[in-house]
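Next up: just one chain, as structure tokens, the form predicted on its own.
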Amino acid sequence: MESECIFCRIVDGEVPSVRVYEDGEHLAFLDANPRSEGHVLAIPKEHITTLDELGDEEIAKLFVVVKRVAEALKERMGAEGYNVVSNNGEIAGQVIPHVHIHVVPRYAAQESRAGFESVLPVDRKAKSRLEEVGARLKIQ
């Protein structure tokens, strides 16, 4: 764990989050600044900075989590599609230096469905709304 890393602190429970999936190696939780309702981040619990630093088996396991999240977004939130995005390195827009995969649900009601960049940020939801969405998405 990196003591300065917000995601490591979320893994350790030092920083609150709305968790939708967890196993021994991974955590998936709602993004605190969502691009759309149900925006989830999937991470390895181990502090690793970029995707290319993961072994092939670790990447495969992480993307199984991403797939489960995507399925839950479609089944439980009514998402008609989703974006899967990972920024790796500061030059690529990575803000938090811990591997994370964004799973951003897309709904017909959104103004644009062209790509990740065109998604308009939603108003911040109250904590209770995030918890409600998290409960709907909870993956066993």
Ligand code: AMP
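Residue numbers count along the first chain shown, from 1. By rigid core we mean the largest C-alpha set that fits within 1.5 Å across both forms. Quick caveat: nothing in here was measured; it's all calculated off a predicted structure. Compared with the form predicted in complex with ligand AMP:
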The other form holds:
Amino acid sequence: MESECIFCRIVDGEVPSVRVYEDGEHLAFLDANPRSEGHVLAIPKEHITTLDELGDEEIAKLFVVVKRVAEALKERMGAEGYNVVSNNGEIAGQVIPHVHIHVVPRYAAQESRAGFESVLPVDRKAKSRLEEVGARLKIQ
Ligand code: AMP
Ligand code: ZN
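Starting from the form predicted on its own shown above, please give the structure in the form predicted in complex with ligand AMP.
What follows is the entire complex, opening with the chain shown before.
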């Protein structure tokens, strides 16, 4: 049965992509709307929606792929840094509901030095409640 998920269709080769890495369980390919040259998406081949739904071993392996991509971006593309971003859930801006890690190379020639903090401004209320939230969130 043909999948409705575009990333599953990329995995199956039904939708074209520029692949930069592949193994039995993962694929990394160029984002079709790159934020910079060499913007890569790393995905597990299995259709899983968000990071927290991945098993511990699966997530570790996915991030090894992210590391390989980052190494290649530095060595082959001359990236001096990179952003690793993953949007999880519609409210977080996830458009494609198949878990993916953006690896966005950064170059000296780029004007902006903006990092993750540019995504959302500081939440003043959250800033005033750090201790309370920390206690609530503590993972044993
Ligand atoms: P997100 O907002 O994290 O779900 O981002 C989804 C990303 O997938 C966007 O950066 C899109 O440019 C990218 N994208 C969507 N369709 C394709 C496609 N067919 N091939 C490559 N990248 C895609
Ligand atoms: Zn999928």
